[in-house]
Each structure stands twice: as structure tokens, then as C-alpha cells.
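For reference, the chain that follows is the form predicted on its own, supplied as C-alpha cells.
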Amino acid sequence: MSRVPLERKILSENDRIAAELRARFQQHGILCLNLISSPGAGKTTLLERTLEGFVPGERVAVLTGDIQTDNDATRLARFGFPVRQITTGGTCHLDARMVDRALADWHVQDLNLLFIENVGNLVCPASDDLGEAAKIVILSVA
């Protein structure tokens, strides 16, 4: 019996898609930031305060992830910037494929800044690469 070495990372498909996203963002000069935190720590509030500081017409957009609702997307849409909801249907974090699909019909070349509001959780790993330039971790201290 011969053995076949299996050294491929389980998450290699995510890493490949994330690398493609990162290259696309860099090609178009887009800063992509991934906001992560536990539920209720303030990701959406931080985005509201940030978006209200931009003048209309700024090249800013938001992808927001949630397990079941579009509440955050509704809150953020009132600022007039493109917002798209990614409803995960039970998955407790975003992955690169979800981000890629959400951006499929957007003209990303028209953006300078893309925020990804990841699903708030305390269980799933938040380390999945989404093609972002940086992760912003929001902590809430009681």
C-alpha cells in the first residue's frame, strides 16, 4: 500500500479567493477593512459615525454580514453610500467566497474604501482572510 501525501491546507480555497480579491483591491487602489467583534460591541455604530463624516459622493461602500437579518444594512444605507447585506443563513462568519459573490455586480473600481462588517460572534474564528488590507477589532468592556 502506498501513501499519498496530503499537505494542502483545508482553507486553501478561501486563501486563493482572498488573494484574488486583495489583488483586485490593490489594482484599483481600494483600501478594504474588515471589522470584527463580538455581537453588540459597536461595529455598526462605529460605521455609522464613520460614514456620517464623509461628504456625499465619496467613493465608500460597505458589505455587512449577518446570520439572518439585514438590520445593519438598513441602518447604514441611510448615509447614501452603497451598502450590501450578506446573509449567511447560519454561518457565523464571512468567508472570501461570500465577499466575492457580494461584489460580483459592483463596480469596485469606482471605490476608494470598502468596509466589511463581519458577523458578530464569539464562537467562530475571525481569522479568515477576506482580501482585506487590515482587520479592525472592536472590543466592548462592560
Ligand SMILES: Nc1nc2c(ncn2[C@@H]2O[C@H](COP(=O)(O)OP(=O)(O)OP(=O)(O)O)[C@@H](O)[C@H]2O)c(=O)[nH]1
The other form holds:
Amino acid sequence: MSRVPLERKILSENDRIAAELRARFQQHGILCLNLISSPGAGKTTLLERTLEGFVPGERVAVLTGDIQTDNDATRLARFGFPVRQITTGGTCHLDARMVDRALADWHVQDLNLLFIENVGNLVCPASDDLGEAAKIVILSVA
Amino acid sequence: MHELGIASSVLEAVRAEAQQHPGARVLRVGVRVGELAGVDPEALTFCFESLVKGTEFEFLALVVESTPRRHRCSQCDRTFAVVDYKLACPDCGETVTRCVGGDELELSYLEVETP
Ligand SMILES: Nc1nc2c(ncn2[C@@H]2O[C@H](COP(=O)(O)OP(=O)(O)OP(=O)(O)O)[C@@H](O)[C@H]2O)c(=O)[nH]1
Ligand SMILES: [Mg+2]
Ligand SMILES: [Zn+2]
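Okay, that one was the form predicted on its own. Can I see the form predicted in complex with the named molecule too?
Let's see the whole complex now, leading with the same chain.
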């Protein structure tokens, strides 16, 4: 019996796609922010208040992840900026491939700012890299 | 649901590596799961067993090595394993320490039996 070393990351595929996304965002000067929180802590509300403050024509867009519904996308689309829902169909977090797919037919180069609202869950969204420049964690305190 | 995707990535990697050893039987695959990786070793093992059942890898065992959260001391530079959220340096008592490991999710080895 022999032991073959196999030193590598298990989810290297996600990291590879995330690195590609990050390079693309940097190349086009896009700031990408990944919002995470436990369910209902206020991600969509914070985005609503933020979008409200932008002038029409501002180059900002939102991807919003949800396991099932498109309620958040409907709430966010009211402000006139591009919004797209990513329905994960049961998966508890967004991964880089979902983001890559959602952006496929968008002119990303036209954006300055891209918000990603992750699925409400504070466990796995914390570890999956989506190519963002920074994560924003929203905590609900009583 | 999360562990199933990881288990299937492990199996994919085993399958790819097994092709490098034609005729050999793959007995064990070792993975390293950090305390901060957000992965439950038991759920991962359960998913893995369900995936291999009835396949050519039926007798392949997944061996999970759990690794602790590690911090480095800003004063004496020592790296230590964190137990029970005690983040201060066990050597010099310094409270400013930085997380330097524990979120790994890695393949580590494959054990094969060559005929
Ligand atoms: N009091 C108070 N309520 C808030 C605040 N932010 C959000 N809420 C309320 O909390 C509820 C959930 O807010 P959402 O913005 O939908 O939370 P979310 O994180 O997007 O939720 P999911 O996408 O379902 O995970 C809503 O009823 C909001 O009105 C806040 O700062 N203070
Ligand atoms: Mg929301
Ligand atoms: Zn020290």
C-alpha cells in the first residue's frame, strides 16, 4: 500500500472563478461588495436606503441571492438600477460560478459599483469568495 | 446540502487521481478540515458514504483530519492553537493576536493498493 500526497484545496474551482471575477472587476474599476448577514438582519433594507441616495444614471447594480423567492429583487428594482435575482434553489450561499453566470449577459464594464446581497445565513456565505473587494457583515442587535 | 457539494468535489479529485494509478485500488482519501471551515466532519462523511455507495469507490474511506483555529502573537510571534476562544498568547499573555489558520479545506493524501 502506498500513500500519494494530494496537497490541494478542495473547492479550488470556486477560488479560480472568484479570482477571475476579481481580475475583471479590477480591470474595469468596479467596486464589488458582498453583503452577508443572518436572515432578516437588514441587507435589503440597507441596499434600499443606499440606492435611494444615488442619482439616476449612477453606474450601480445589484445581484441578490435567495434560496427561493424574488421578493428582494422586486424591492430593489424600484430604484431604477439594474437588479438581478440569483435563485440558488436550495443552496445556502452564493458561489462564484452563480455570480459569473448572473453577470454573463451584463455589460459589467459599464458599472462602477456592484452590490451582492448574499443568502441570509451567516455560516457558509462567510467563506465563499465571490471576487468581491470586501464583505459587509450586517448584525442585528436588540 | 453544503457538505454534499464538498463530498462530490473530493470524489471528483479522487477519480482524477485514480486515473494516474491504473489497476490500483484506492482505499483511503485524507482530507483536512479546519475548525473555521464551516464544514461538519460527520455530515461530510455521511454525504461521502452516500455518494460512493454502489460505485467503484464503494470501499473507499474518507478520513477527516480536523485542524484547530490558529493564532499568531503580535509580541512574541509564536503561533498557537486556540482552545475555547481563548485568544491571548499562552506564552507571553499578549491579547493582540491574529488568526492565521483554521479555515482550511484541503485534500491531503490518497492511499492506494497496487497489485
Ligand atoms: N428596527 C429596524 N428594523 C430594520 C432595520 N433594518 C431592517 N429592518 C427590518 O427587518 C426586516 C428584515 O429586513 P430585510 O432588509 O428584508 O433583511 P434581509 O437581511 O434582506 O433579509 P433576508 O434577505 O431575508 O435574509 C424588515 O422588516 C425591515 O424593515 C433597522 O435598522 N432597524
Ligand atoms: Mg434580503
Ligand atoms: Zn506571545
